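Just one chain is shown here, as structure tokens, and it is the form predicted on its own.
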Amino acid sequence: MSASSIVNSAQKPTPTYAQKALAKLGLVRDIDFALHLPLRYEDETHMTALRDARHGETVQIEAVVTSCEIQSKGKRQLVVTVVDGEPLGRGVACTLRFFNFYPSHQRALAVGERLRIRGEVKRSLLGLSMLHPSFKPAGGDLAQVLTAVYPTSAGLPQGYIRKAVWGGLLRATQRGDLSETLALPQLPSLQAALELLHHPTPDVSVATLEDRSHPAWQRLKAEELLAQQLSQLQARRERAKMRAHTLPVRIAPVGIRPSTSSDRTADGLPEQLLGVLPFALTHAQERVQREIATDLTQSKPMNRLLQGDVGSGKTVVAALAAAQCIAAGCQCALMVPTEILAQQHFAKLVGWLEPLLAARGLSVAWLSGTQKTKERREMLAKIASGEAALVVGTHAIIQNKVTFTKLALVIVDEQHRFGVAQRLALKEKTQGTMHPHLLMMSATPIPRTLAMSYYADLDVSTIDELPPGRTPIVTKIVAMAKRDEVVRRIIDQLKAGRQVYWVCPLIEESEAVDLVNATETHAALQAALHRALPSARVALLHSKVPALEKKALMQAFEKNDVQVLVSTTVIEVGVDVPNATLMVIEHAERFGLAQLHQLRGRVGRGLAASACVLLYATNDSGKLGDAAKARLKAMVDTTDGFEIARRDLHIRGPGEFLGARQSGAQMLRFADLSQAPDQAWLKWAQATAPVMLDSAPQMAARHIERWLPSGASFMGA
């Protein structure tokens, strides 16, 4: 038992607390406990003499405490000396150090106590030592199997969760919850696989258990991937039974813009929109627009993900889909994560569509949580009457008071920022039995393997081409110590008539501190720039700035009335100021890779050369963490969003990459789709799922129920 375990076990968690803590870990049903697998294993099946212990090796020893004292010189610590071997005094001494300890530890480690101790041995000129080893009283038989160490939460010691998991496994076995749902003769049965993984014998290779290559692990990966594919195929088939409004359109051949009246359908709104755009569509935009337009003509709901790099032109494709919807006499809702992004879309869409809609007695409305009552009431009335053919807004769109007359298309921008429940709430705004078409947009491209797995129930359209005229962005990594050089670079840009973003990090846990940092940065920049350019205006934008003031600041920046915008990440998406040519990101090591790439995409939108400066700070040891180093290197190496996405997935793993940990969606726990063997199991699952669903639907339902908590789904399935 570890030092911390002694304290925890002395105060056993109350049943209510334990139940809540277990539920937080997803442990509710017996099968949940059975599938809660160890993080690692400790070998307590044999003893090692200290004289035989190698440096860096984790061993179990039996020894007697010869001294125990608290040392206050330097960092306060409990220092314990033990000696193994018989008779006492003829063995080898080892020093145990504890930086976190309690009086109960001192009692358990009193002089003369004989203990079993397990830890990593370090050899130095001062002899042998262990840091924070686990320990328990000596005596009793040695373990016959490897000791499992489980994922847990605060207040639940290993002994408690181990007992709970093994109890759940036993009950699940006795009730037949682990009975076979598929035949995989080359692998152990599910029950045998789980028994082995929870209670491995010493002859099983720990390496194959911990790298998850053991056949028992392969069985679990195959079952999990099959459950995922069954769940998503079932969702796709259910969706195929639903009915949606058919939104007709004539699709012109690629590269040909409709111009004659015979080419127009409904009232010709999509074609008229194409005619007023100040640019031509790229080939990629034309291709995905045709894919979406074809879907909208169907009587079953579209369920499509539109992905494209920063600046690839997803908004205009969404506008064309909205125009097709409106031309058919229906309403379209566009939901975005932030008010600034809502206003950006609102301004663009109004500029393109409002004159065309006004001629038809229609308008564009927008909703946000900070609107004044009168304005909001007017917008709600327009939406309810059908006058507002396009509604742009934040999550305020899904509130109960918002009533549509004929909602046929829902567009969700930056879809990874919304949970599944929020997307469903918007889909339920339709009347009667009809379901809306759903178009989800993302500026974080999804690697193909993930798209095949997590978005198997979605059709994916990809804009893989940037519009002409986008200026390449040079990215530089600069230490915080050279901040003055960056300020001189800003002055050069301002003298050339350009504008600059300076982004400060905002971390939820330390929001107050970070707002102070942003305020101090703003004041320091203002002072430095005032000496060189007295007329330069520096503005500060963060989440605490009132909505109307935020809007005014952004408009001032767009008009070049503000030259430098110091901001937290509220400007991450949607902001489009072509005259801004320099992006400075302070404490870039704190940001995620996708976030850094999104921020960089705010510059390079005009014809002038643009740059992104990543200011970084090292830790107390003067180093950058490996993950932070990998993120910054990726930013310098490439501006390709798809390559950025591939590296981001490698650094963060799929759960954080897809936003699933935030949205509460079900993730793969065991399969790792960056590994070739697991990709092979994915292909097997994709081939097996339709056969199983068709030939053994009840077995398929049981298989899904085993792997998914009630009411859950894999991603948006």
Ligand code: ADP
Given for the second form:
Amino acid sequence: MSASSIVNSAQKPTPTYAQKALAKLGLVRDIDFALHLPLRYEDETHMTALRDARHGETVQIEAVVTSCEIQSKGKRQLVVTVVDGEPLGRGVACTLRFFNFYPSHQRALAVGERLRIRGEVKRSLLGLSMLHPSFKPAGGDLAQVLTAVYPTSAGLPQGYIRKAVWGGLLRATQRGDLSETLALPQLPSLQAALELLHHPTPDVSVATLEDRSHPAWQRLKAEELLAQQLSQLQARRERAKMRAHTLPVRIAPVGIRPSTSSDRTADGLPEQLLGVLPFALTHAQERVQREIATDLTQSKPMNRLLQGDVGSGKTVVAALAAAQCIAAGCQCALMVPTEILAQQHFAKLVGWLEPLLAARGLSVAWLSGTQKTKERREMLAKIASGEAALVVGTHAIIQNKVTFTKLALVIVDEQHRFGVAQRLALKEKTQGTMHPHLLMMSATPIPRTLAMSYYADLDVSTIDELPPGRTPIVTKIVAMAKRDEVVRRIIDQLKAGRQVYWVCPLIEESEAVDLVNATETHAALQAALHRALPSARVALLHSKVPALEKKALMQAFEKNDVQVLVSTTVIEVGVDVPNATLMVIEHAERFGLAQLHQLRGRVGRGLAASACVLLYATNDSGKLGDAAKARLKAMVDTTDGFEIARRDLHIRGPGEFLGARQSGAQMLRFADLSQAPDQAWLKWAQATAPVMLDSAPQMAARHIERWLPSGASFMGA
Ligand code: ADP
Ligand code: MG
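Given the form predicted on its own, state the structure of the form predicted together with this ligand.
Okay, now the whole complex, with that chain kicking things off.
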């Protein structure tokens, strides 16, 4: 964002690349651009004299270059001295530093060049300095309006996105796309509001723009909330017309072993399952289990999210729902995001359910993308004949080759990891007019204020209690340079008979590099441990390990034949080894907060004290970014998944919706339901939506279309 416009124009991305990047930001139609609002504003309407610049202030200056050299002592950098004043060169000096620079920088920053420079001023004993300021030739008019700074993504320069947004706004205005769909006389029109937010005049208070209390912002929030309520209401009305198989329950108090008598409609499978579980359900599990069981008895399809922190025991609740479905003579599909997880679920569910199913002449089928053709064919036949009452697998489950006889319940684990296409395919697994009940599970809880709005059409069950006997996990942040200390810690754990996870990051763009890193880490760890504990086994798991080998490795780790598991993030979800007490995450600064929390949740599952070590490395300029710092701090501060989610939202801010949009769910971009005024707008929208949908359906449709990119829907809609 702070990169110079000169350098940027030299590296302008090709149109297809730019278009792709824009589409990733959800920017396709003109209206999308018009609704892409500034994150903040820069005041380029005046110039500051360096003499008056305060430490930490972002200023615009004009100055002449008096020296420009590459220093290679320490970290290689381009160091430029400039002097401002009237005339230029008579004022105060300031040092500009660039750690990433190109020959074009050196040309533009040659001695004698007169520049207009913008950046954050640092004052120290050595004088004034700026790190990576932006610059362009001096002179030219000062801006008349505040300069908007837009949310962007890697590779899309600010100048480029600004131009694109303004172009979209202009075309949308000219075409009449911004004409009013609703009357809100106390606020500016949509068009006036957008004009003001994109091009605020200097007399507008920047504070009211940045804290979003300005009437123009109110207008946007009101419109957005109305769109959300309209689309959810519409979805709810459509869903009310759908039918689903009713899956009766036998009225028996949960947790009590049933008698052996069986009747046709409900043959006691859930009760039998409870009987074979090695533990009793927690109160929270019982409560959510009842909520789900009741939904399944209805003839309208369930649409429920089961949320609960990592390790809260969602699997068994899912298994009970599956049992209710199977007991009614129907089929249940359990969809999981990764192969490893599929196997884990498979193992657990098979252990619990298979003997009970076998007694009924039924079985469990497993489907995955990497399965041998012969095995797959057998599984497909079992599903088509109805012999497989439960089908566990990755998204291979929803491919069209899979034909169910009577699919009544679909359970999706880690639902946030599935994309739009997969969800749509899932919806199409309806048979005739019958829709399957849908149970989605997530370990990434949604803060309550958000849940009440996003999930208007989705019922939410929350497991807010962990099974007994868990010990709190201590989290430590350690610089990568102190890796040796961590190795000593590992040795201590191994000597105590415990096991350890070591996670290396996997970044899609450079998978090959990451594999090399993981391989090196594995080798180094093996060597270090070998000296202290010759018997310790260290295994390496990554995406290129063949499925069978992966399975064998996981089993070896589960049986404690392997003590240290080095892996890329494949173990992210669902792995359950209670004897593992230490989780080391390398390059923790690269992980998202939700991911870190998930990974940490792999330990602390047994009685022994557990710890999580977050190893971090600093960036080129020897620093940790603010967001990375905030993420690591959140991890140290709390192990509560809800608090983590709240902080995550706070840290990610407006960028949040981008990721969510990719998974098909539209988060609120502008309204913030933790704020009282926005809650009032939500109430207004909830009251207005039904009236508008009934009395002005075409206007309502236009309003939804404006706010929702085609194909997307608000979460739960
Ligand atoms: P998650 O919610 O993360 O999917 P799991 O379903 O994998 O959690 O459960 C974590 C672990 O806790 C598993 O080993 C599971 O068998 C165990 N577990 C689940 N419920 C209980 C309970 N009520 N009492 C004791 N252990 C339980
Ligand atoms: Mg789970």
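Numbering follows the first chain given and starts at 1. Between two forms, the rigid core is defined as the largest C-alpha subset superposing within 1.5 Å. Everything numeric in this text was worked out from a predicted model, so none of it was measured.
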Once the two forms are fit on the core, has His395 moved its CA by at least 2 Å between the two forms? no
Would the C-alpha of Gly167 be classed as shifted by 2 Å or more between the two forms after rigid-core alignment? yes
Rigid core fitted, is the C-alpha displacement of Ala627 between the two forms 2 Å or more? no
Enter the rigid core superposed C-alpha shift of Ser189 between the two forms, rounded to one decimal in Å. 2.9
